[in-house]
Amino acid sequence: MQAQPSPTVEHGFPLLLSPLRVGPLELRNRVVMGSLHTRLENEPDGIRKLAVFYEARARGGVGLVITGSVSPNREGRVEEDGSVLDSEAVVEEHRPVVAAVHGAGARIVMQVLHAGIYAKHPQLVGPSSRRSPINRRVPRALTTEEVEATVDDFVRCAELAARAGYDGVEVMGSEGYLVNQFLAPRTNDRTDDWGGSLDNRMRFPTTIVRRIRKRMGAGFLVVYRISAIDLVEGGMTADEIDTLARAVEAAGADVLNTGIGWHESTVPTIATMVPRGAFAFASARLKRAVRIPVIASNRINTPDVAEAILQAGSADLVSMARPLLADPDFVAKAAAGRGSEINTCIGCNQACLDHIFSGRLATCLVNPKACHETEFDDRPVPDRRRIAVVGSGPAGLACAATAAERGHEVTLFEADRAIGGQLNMARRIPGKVQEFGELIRYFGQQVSASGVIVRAGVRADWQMLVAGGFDRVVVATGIRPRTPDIDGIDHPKAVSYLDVILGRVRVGARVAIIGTGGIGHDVAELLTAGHAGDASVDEFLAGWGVDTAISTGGGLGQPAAAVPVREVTLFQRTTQTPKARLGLSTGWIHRTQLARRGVRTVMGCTYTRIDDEGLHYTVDGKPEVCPADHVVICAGQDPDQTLVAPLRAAGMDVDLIGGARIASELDAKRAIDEGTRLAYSF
């Protein structure tokens, strides 16, 4: 499956939107929003707010919702504060949600998961007391007996989730929580009847389903999310999942859920430099194997990619989460001829899953309002402005359009000919370029409906901006490029990652890289990767070793080997791990990646000169050399406030936003946020 092209209004989607029989519930159309953490549950009037988001996602014309995941047992939440439905009390917490999704036309059911050797408290149990790699915590090993309870549990969840008013439940099988722990042979060494042979690992989820059919008979949907490949070492092979799909559709489940992947598993599968459909040939594998209908998952961010996969015949409905954080209005727009204006996700994972994984509040980068809905108030506003904003990075762009959609009179300075800011060096980036392309074509669908007046190829100077009879002023004109004090620094092989990244200069075979945050990563990217744009589907799967086949356990290969087309080091002055600065989901790929193109990582160093030989540098007082043809400078940033002085002075209001304010990386998250409260502030 290939990358698909961006939304375009030319393109229909008739299998997509198009109804379908789903055990006893009529969908009216094949898109699932799939589950996912958000920990709205954890907030103050926390029902109130995740009734209020998941509405919106069911008046945006989603067909079938899954909610995030609920525990059947205390021992099975994730984290000591997680979900659980284990009694009556519980069930009244639950219906506020469910009521609103019904009241928008869309169906709901719950997750069942019970997180096993993966929970965050310590209370762990599991199949066996193996401990994952992702969690310090040890499992308490299960008692025959205790399995058995825990099977009651489930069902006993899908009856208190019926109560509720869910319309069924989806049992969590897949990405190595508990019931996937069962399946496969690295967590389950057990040698009672739940562990040994085949039958045996099935048994747990065999058995939990066909409990609930009993219990709750044909009119309730169950929903079983399956491992379609595990990505693991001691994983499932693909005859085994195959066997397993049909022993759960004998055992009673209407549709079967794809997941691909444990948590631990050292393959990418959702991150931006996943290709788009990348793990569609997983569900297609299982749609031959059964005859209950198979949801798609996984990198399906438009309605190109999604139709493009029904088409195909390897599924037959799509879910998409993280698509839906960015844009609750998907599938409306999709229906109404305007996917140019659905604002797609990137895959970046830095205010979903980061925010999720370090205890926070999750939220979209790239729609700030996700899981915030309460906090903002959509009514136009009163009194009209006129508001002036220098800068169209995404700081810029997302108060520009924000601001004017709300009423406002908004122009929009940008001394480049184009819109986009620093947006427009990440796209350079391998493995961005297709995404960010589609967040710069989303703000300038935005920018160009609400009215906003571009003056492209125009550099805002303070005289103009007082001239113009503005209200405000909000300054968004990003950062400038530190130079370190460094000998040598006016040589000519010392050049700035913005020239490398714009191609300003051809860098030479043997590179220094002074700095190992996000910009050094990705100047170390641009420079190993071999190619000039993304990854197609065939070049990522080689890459990552990733046997379509499945014909070991867990669908693990030998990676293609790695062929890089220059010599690079990394180079930093303190002793902390790079790790720290990147992200805390998707870091470990680009260091992975890297380091397959053998590049190194110089930590500790003090730079003495750069000369011809290359650059100079000491570690623990020892003078060393690395011999380069360039050296490129990433050694931060400083904010870009020429404008605020003069302007303040002039007695104009001004407010600073995103790198201009701060100018800490190249921080898109936080700007888009800024940018967007702010607006909504006028």
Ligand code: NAP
Given for the second form:
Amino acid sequence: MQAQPSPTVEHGFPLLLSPLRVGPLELRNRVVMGSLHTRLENEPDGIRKLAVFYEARARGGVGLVITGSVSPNREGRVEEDGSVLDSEAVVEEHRPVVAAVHGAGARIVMQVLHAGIYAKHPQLVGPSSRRSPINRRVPRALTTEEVEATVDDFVRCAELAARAGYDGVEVMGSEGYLVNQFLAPRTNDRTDDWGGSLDNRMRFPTTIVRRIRKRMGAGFLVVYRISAIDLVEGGMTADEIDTLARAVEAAGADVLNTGIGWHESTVPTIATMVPRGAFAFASARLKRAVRIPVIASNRINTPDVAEAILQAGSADLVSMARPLLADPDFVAKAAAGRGSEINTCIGCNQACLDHIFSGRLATCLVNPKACHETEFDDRPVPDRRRIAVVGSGPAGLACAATAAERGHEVTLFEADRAIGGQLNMARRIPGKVQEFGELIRYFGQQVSASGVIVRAGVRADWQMLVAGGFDRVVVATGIRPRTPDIDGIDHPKAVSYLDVILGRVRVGARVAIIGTGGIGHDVAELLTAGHAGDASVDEFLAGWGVDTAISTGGGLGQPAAAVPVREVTLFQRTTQTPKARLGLSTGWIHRTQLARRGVRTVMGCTYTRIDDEGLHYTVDGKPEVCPADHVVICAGQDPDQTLVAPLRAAGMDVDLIGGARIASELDAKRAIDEGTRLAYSF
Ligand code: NAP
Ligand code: SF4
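Write the structure block of the form predicted in complex with this ligand for the protein whose form predicted alone appears above.
Shown next: the complete complex, the earlier chain at its head.
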């Protein structure tokens, strides 16, 4: 079926917000909430919390929800306690979620995912016994009979999903999971009917789809998530993907969802530095191959980007998962012309994917209420109090806006003329400019809409705060950059990261950076990027060697050669890999990018002095010198608690949050979470 735009056009996003018939379903708009693993189901009272979580997104206007992954058998579960739907006994657990979503006017399909060789448990199986580079366990190859039985398990799982009330299923055929593993020569060296030729490799997905369609009939939505570009060697070519897309359509799929890259791919696909809509070209390719509707995905985080993709004809629907974690009311706000109030997902992965990968409950850096919906009481406070918040970094902004929304009278003091604190540093780093700008935009809007009295350009002292008659003072004054005790630290070559990021010094061609934390890496990025803003889509794709024509299997070409802008070396005293200080799922991106630009890291060093030559240090007692025009100090932070003692001495109630409370390991995630939670405690 060719997707037909409907003629509802009295708002700003005419295509995005218009209904669409997909298979047997009439969707109220083109916004699909993509599959997202939260781990809520593993929490005490998890089913109810999951229902509340999805209901909030459905009430917020999403057209179609695709659940987190559910496996068709035990071998296929993603991790030891991963969800499985393989018996009647489990059906009941799904009903509250389905009822909640239906009750809020949206449709819901369950994603059926077999992890194959990615499974994090000992019973893992695959098309072949080839180990994945991102899993230490070696899979057992399925026998021919077991492949047949696995197909049956997919069909049975779909049948059970229908019994739980789901409107359909999504067969997960991308991201390098089992279905994808059958398709790619990289992971399938079988010699039976399920391996070898393209027809044989396609047999697994097409048989699954055909049999689900046959068993469930026309009234059940079948979504197939296709890997539109594998981004690994030994993946599929464009011709093979097109052939697969048509075969899946012929087998009975109602709609194709776009998957981009395998988990083991060394091309970033969803991180902040990936430009918005960078992979729309892959959905556009699929649309040319099939007649059924196509869903675009990856780094689509605003209604404008979504609408532009639809207007360009690159897709019929748009999938957003993390943006709906960030703001459950995304669609409702877009529809009401309140787009500037949307809390935008910045692609950091810090609280969603990184939490999941480390076995924790997912949440969201910009929205700490995500997956914690049942912990917050949004009723207005009975006693309106006068609260001063000092410092408008992420902690102070979150606290001020939330407290004011709850009904308190809040005054926010900021010494600078602009709000944002450290966020204003982040927004100067190439790859972060646009998204950190959004974070400041969102909080600025919240602060103003909630009636916070903003006193920017005012450095609050304790006397002023005591005289102000506040009931309590929240100290969110942030951090002070640490000045390490190194001989020559006052030398003109030694500069603070603040001087560099704020452009207060003209940095020379050879640079030594002391400190390999997030800020050290950010400074290295800034000094070697060769451009001030974020990369364009074309620059990003060329820089990472993405072959948009997918002329060779996997679509990996040669990354464009980096033009060295400066000679930069990072230094640290400890010997632990610097990756440990960076984001779990994003640190490798920064490290790879910097390595391509020739940035070196020296570990285990003792600093001797900074002088006209540069940075002197020893490693294993051996003296070395790094000739440098500048030595940038990124040696961590100390909390700025100047106000606390005098305020307490004056009898004020004082709370400390963010970097002012603990500076080490500080990031915007903890700052926003602390600010928000404190505001709920008043
Ligand atoms: P950090 O991550 O704590 O790193 C501080 C660095 O300074 C370390 O490399 C440390 O290495 C070194 N150091 C500490 N004390 C020192 C001393 N006395 N003398 C010399 N070197 C010293 O702090 P940060 O880089 O300032 O980042 C602050 C926070 O901002 C981070 O926790 C991070 O979450 C967040 N952030 C993250 C990112 C990102 O992930 N992209 C970007 C920006 C900021 P040794 O002790 O080994 O020498
Ligand atoms: Fe987006 Fe970061 Fe929130 Fe994840 S944690 S949903 S990437 S803003």
